[in-house]
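What follows is a single chain, given as structure tokens, in the form predicted on its own.
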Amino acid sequence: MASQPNLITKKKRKLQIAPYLFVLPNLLIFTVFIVVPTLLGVIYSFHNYDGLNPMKFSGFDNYAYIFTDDKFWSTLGKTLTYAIIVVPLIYACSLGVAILLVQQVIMKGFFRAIFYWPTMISFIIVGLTWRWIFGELGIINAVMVAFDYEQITFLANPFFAKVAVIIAAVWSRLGFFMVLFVAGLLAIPKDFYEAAHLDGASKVKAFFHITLPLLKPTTLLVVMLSMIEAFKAYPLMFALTGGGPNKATTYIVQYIYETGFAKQELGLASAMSVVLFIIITIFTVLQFKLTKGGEN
């Protein structure tokens, strides 16, 4: 029969091991589907590789080529412009909707579900949906024709195509970030607002001096996630505009995809992916430093 101290030691060991066992399935999935492909991508980036023939080591040739590839940098600049526009829009819209839906509104849960619903469908479906709205034979042109206005080829015009992509991106992600803001708003103690009201502070002052500062951690998370998503945007654009017209909505991930699979230059595409990863990491670290980790 085991002594009492041995039983206590076994129980302690089980309790110490239990958290690792819970994490293990997720760790295995993360390793197989994220870590291993990432490491393979880094290895490919130092080789000439077309996916069919054996790899040939090329050192830093792929990286040297990227720094002279004007198309890569112009596409990256286009992606940055898209991110600079779409991230503040997502932030403002999701925060605005969250503020409205934490008030005493009839059917509040229904409206929250309506705004959240687009996040549950794939970007391909979102793109096709908005293509049906903005397309030449889409609903907007049908309404314009019904009122004797000329049709507008939204998706054939570079400006309108970019606007359509931004509208679709904001619509598809608004609900997800709204949920984060709702959680952040509900965590703010009501006592702060009551004290501000007794001091004669207006709702606008309370928003800027109480709500925004206390939402700083949520704001950091929303900006970081939406910025990363903006740099990685591809399926929605592919379904909505196909990257056109005249490459106007071809962003960096689509350019990397075309380099890797259309031109069969997997080594070069892997090097581009590594460069993009480094750029996103730099942006994330800068955001984290500038906001002091979201501390109030």
The other form holds:
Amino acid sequence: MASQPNLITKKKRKLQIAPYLFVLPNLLIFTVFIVVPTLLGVIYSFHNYDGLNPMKFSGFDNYAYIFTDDKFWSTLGKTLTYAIIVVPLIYACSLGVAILLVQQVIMKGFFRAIFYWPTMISFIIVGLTWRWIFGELGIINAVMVAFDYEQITFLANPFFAKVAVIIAAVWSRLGFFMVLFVAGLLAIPKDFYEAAHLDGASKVKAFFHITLPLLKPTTLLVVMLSMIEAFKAYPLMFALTGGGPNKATTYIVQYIYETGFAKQELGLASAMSVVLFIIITIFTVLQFKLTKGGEN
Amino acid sequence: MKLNSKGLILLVFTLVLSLVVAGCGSTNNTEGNSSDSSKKNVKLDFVWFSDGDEGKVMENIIADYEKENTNVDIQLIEVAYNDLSTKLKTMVSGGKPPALARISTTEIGSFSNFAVDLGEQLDGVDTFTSQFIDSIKPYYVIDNKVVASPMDVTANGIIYNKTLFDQAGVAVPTSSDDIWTWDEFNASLKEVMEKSDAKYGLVWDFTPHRWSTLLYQFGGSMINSEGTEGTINNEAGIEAVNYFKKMHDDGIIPKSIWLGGENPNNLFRTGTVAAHLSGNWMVSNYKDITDFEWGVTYMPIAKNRSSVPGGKFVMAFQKSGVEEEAANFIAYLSSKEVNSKFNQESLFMSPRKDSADLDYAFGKEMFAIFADELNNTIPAAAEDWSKQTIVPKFSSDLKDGLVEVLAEGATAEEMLNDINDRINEAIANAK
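Output the structure of the form predicted together with the partner chain; the preceding block shows the form predicted on its own.
Full assembly next; the chain just shown is listed first.
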């Protein structure tokens, strides 16, 4: 009789271990390619290191330098401004498109695919594509010349360059977040809308009092992911504007990259990455706390 | 299989460790003895990047070498130029340096501590360096050590749209005796813009190296000849920056390149640009243009005539296990016959003193002008750009600073004073 509970325990154990085995391959890759380099980065941040010659321990010198480096903080400020503009735009556009595409629309799948396709293109290609649109030799200028208008050097103008980057970023990420919102919208029971309709609520009221509150977990996810992406943005700007004109679209990751690889100061660049990591973590935790983990 | 939590942690740890160990493992480049001779079979990894067709030329050269040296197997590892530095750093710092790498002037300083001294391996510093033109010597001889061998030499210069100049009836200098001053050059460009289909006068590569051509022509330099102090903020430097800005403000140089990141090559290829300040490597790039005629003319003179010498080199790395074989292959590459073949077929300029007059299949007269630019280059140009432990510390700031001046965010004086401080800081840190 005593062997029965023993069997159950064994089975239970096996079942408990199975999930760990499933995540094991990813855990290994994550550890080797993310965790280990991150820890090495933290070690580099306390050294003078050019990536080749022996490291020289420098204590907190790199961190002290960062706190007096005006360019680092102004670039971080520009990145924050970019994030403050681009995150709500991505949120609003992806939610708007998702709402349209959960309706009974002809060729709904085709339209969803159209919006999703850009997310499958690398940021470098997205940047180059929009360069062919906004550039000196781009489509917009070709059309303007064809109609006898003066050419506009969009990408040589700080304002237009920033606008171009924002348009390209929203275009390239809209589809991904749209899919999250479509899933969120389809999970909302239709009964709520029917009840609201019977009570005489308008569609706008239903949106603000049913849809938005019930999308809170998705909203948190979208805002958090797009905020982190905005802080890490680099390849798109690299291909579209090269960070110019006059550093107008150089954001923090590009600044760190240039410090590490163009100036060969990997120790300082690592310290900057640690500071950025801390800032992103603070933002994420704050968001999580403020939204109570996305609970309704 | 029973697995408790301790066992699972142990398993994960073992797997991580084995992955790390596998990643750090090294393979020996020596592959045993050949049956027909006492020479060992060796494999030489050769990290390579291509600007044009030179990769194919090098493959043929390697095939010829392998026929003569049957115990040597050379593997060309092609990387994009932008990835070269990172790739080499990873290999060197990971303890697995390649036997050989093609590098440019930008990388020499960083990797010089890890290079095989070719002077020691081959015929001594003086004998080895005497084969090559003197102006590039500061790039590859560091602390009396030959850290790399020159493969080709580059010179900055002017490529012009012959069709547009002909259309406007403007003649370009045809000999070094009648070259333009910068003001005359600007006047000519304006005339071409007025009287032809040209939309732009001059496109100028978006690099501090290409800008520095103007600095040297105006009599400036970045660092003093002793290498102890920055000199970029002197009167000549300020004048060069202001002149560069004036050309932008006058609409001769389109702002879309230095401010908008537009590719000058693409603009020149549209056939609406009168001239391009770039380098001899563009001859190979532009040879397929059929929409208009183009040529090379002499750069204008200010206080001096000057170009900026540069080039590509081959470096052999220490601790590759095949240093001797790598040095032997470099000796083969550097020989008159092989080096001439490489440069002639790749449409490059040879750094060898005895291979200046190559029989190019295309643009022979253009290379003669670039060679003349090189022969009229002031020593400061090579001295400055050869200090590759210092230059990377400020060159991207110089590029940003020039853009800032063009965007009217700073004056030339303010910007150059700031760059000079950075140069002095880099010199102090390098001591």
